[in-house]
Amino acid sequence: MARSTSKDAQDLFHSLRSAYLATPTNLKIIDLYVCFAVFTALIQVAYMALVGSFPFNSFLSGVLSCIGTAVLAVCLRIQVNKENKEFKDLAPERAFADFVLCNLVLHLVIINFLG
């Protein structure tokens, strides 16, 4: 039983890897940016767990900034993806402009939250 589960997991991993290799480069760059933002949030949470959260609003601002940026980047990825038929009429430049504008608003709110 465990042997077939292991083989199924390997087959799944190989099929996901081969499908991801066919992903366009611009989507891979966005994926890397999302991973970086989430990794930065995790580092901040680990730092808060080890050192403490004295200026708690600073901790919240940093983590929410990272997570908010990651969410906006995922939205950008969805809009730029050529296989997504829902946004076929949306130009990639328009999607990137929306991403930049929403990031600007997000970070203005974050800076305002810091005080």
The other form holds:
Amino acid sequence: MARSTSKDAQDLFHSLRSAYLATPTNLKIIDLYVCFAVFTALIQVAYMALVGSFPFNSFLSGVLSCIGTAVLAVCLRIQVNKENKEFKDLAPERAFADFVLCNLVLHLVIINFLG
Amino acid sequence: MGGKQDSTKSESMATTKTAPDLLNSSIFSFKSLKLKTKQQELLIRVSILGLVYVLAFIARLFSVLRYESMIHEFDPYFNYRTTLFLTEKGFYEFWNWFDSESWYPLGRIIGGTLYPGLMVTAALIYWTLRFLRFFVHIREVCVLTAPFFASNTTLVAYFFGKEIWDTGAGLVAAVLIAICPGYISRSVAGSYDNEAVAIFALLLTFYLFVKAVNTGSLAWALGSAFGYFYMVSAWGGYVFIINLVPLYVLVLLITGRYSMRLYIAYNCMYILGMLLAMQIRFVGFQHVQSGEHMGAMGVFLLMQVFYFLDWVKYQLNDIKLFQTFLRITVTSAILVGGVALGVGTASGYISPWTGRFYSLLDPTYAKDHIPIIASVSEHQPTAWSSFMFDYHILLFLFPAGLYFCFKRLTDATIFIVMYGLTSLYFAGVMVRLILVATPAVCLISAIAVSATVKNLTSLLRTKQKVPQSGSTKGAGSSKASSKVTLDQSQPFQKNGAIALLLGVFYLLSRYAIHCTWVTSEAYSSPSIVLAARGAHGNRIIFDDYREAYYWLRQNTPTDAKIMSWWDYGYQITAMGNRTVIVDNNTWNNTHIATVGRAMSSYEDEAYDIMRSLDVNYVLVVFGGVTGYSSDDINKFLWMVRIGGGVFPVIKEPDYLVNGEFRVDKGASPKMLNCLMYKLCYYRFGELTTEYGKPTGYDRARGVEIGNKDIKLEHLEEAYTTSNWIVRIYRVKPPTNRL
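Right, the form predicted on its own is done; let's see the coordinates for the form predicted in complex with the partner chain.
After this comes the whole thing, all chains and molecules, with the earlier chain placed first.
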């Protein structure tokens, strides 16, 4: 039972890896950005676990800015991905402009909230 | 009908004219314009919306025309005072305001405990008008803010209806919501309360969110986040949005309607909306710490899981591998989520649902545990008559609209169905929440009306090429099922359709009459000024409240402290400009219980309590001379209950006789000698109030009072208004010790 699940897991890993290598470069860049943002958020959470959460608003603004920009990048990825039928007639420039606008609002609010 | 009559126009059916013909050939000689159908339709729509905009505004002006332009009720006076402060001192002072004039000796952090949306909106309108050189007083702006935003709500309702169904439904929705009594009750001119702006913000947020889900655009989702921010700044009822939207997303996920558009819309709105909402001091960190907001976070994490699984499924083209992966991920996600929620709730980090919202889920909770919440008349469960009074024909158009929504299920109609059902449930629990249900009821009824009219008029338009002018406002009875093509076996279908259209026209006109009557009779009274019919049918105005507050303002020292029941606190600070002990904010239950205890004790004990609070004046409201029934004697049992909730020395049965509340000779001795009784009925025993009745006849209770010979030892009467409605007493300093 364990052997079959480990073999399954290995198969899973290999097919995922091979499928991912086939994605276009621009999507891979966005994925890298998302991973970077989430990684930064995790570092901040670990730091908070070490030194405590005061002042809470600063912690929240730091973590939420990372999570927020990651989520917005995922939305951009969805809209730019050529294989998504729903967004066929959305120009990638428009998607990017929306992304920049939302990030601008996000970071303005973060600056206000940072305290 | 004078004017030019074109001979080309007269075909068959000479009695009816078509809309294009009317425009083309008529007295106003539009012949030269030759508008195409699309432009005619646009003209009709714009003119209808313009008329509806004006209608929504002027329907709310009854009390301004009958009395004067003043602020109504209790809560709006606080909003008015804060808006005045904002315009005088600026935003920074307002945001950091600590008020020492209320809740003496505790004070109140006003900047951190209010929802600034309404005040900032009114101040912005005021500054804009001043910039345009219209130098109006801020009070006029405050009085007319609510009707102005009601007009804006009708526009949003039009666009929302257009999004859900089509333009016809949008137009009907705009008309219905312009005059619906459920909305008018809280947005009449002078009712300067949070709901005036909040309903506009609520509908705007929902419209923008549904638009974002339909289009999948980040820009619309950003718009809905801003709409949510405006709602959070305006009203505590934003909790409804932050729970309804995740519930809606959950329902879509369960019914298999997960899509990329939903992902984009919800995520952007949640993250940005949450961040923006946390900028309001009063809300603070509740979005990550309070149990009422955890649903939204849970759905957010669930969406990430869904997206991740969807992406993996797309990457792997093998079903078996994916199912293994699915099993591992789902079990681990549920485990982690459950553990986190459990730890959070158990350790107290995630606070449980607070009393006000918990009593929505369990309506009996407030009555047993929190008497202050139970005592507010707006928090009582709704009676059927209130539903009929506030909705009229919309009550049976609502199920009809639900039927139509279920026939054409899209993401948007699912949303409006959920909004309608949840808000109607809450409207049944608490009278005040009929207001929140009103937009949903209007929209769904509009769908019913518009769909039936469309069916009926298309029935009329078939076969013979004579188009009938079916108005966009016509409607059909709820049970009508019409076919688009004429059925040869039913010869009178056209007549039936005409009859049904007339019937619906009649129904809608009755609705309009009812709404106008309700607005005029029930919802246009500024509670601060009372009116009655005299013996000869003339109108008598009782302006006692303002008389008393201005007396306070002009005849007491500026640092005088006034003790009264919490209902009048806001009005005393706003109009009397004096410090009060408790006011309508009711944030400190013990302080209110102290005042309640003082009111229900004997004069000596009450005097000690009043000395400890530095009270200089006591204000009571008494309706015995005029028959006014919302006075302090009728509220007295609540004072006893609230006081007794904190101080067990006050026991409610002491004031009742056989469970009955009496003020006549048979009343309990504690009742006949408590401070409230003495203050209300001092010198009343000498007064004849009604012809043929003995002296001291209380017209509000309909009995002769029991204790007519009242002597006050520690207080003296300072002022009684002309109709004895408000009575003010001065607390005497202690006698000199020899």
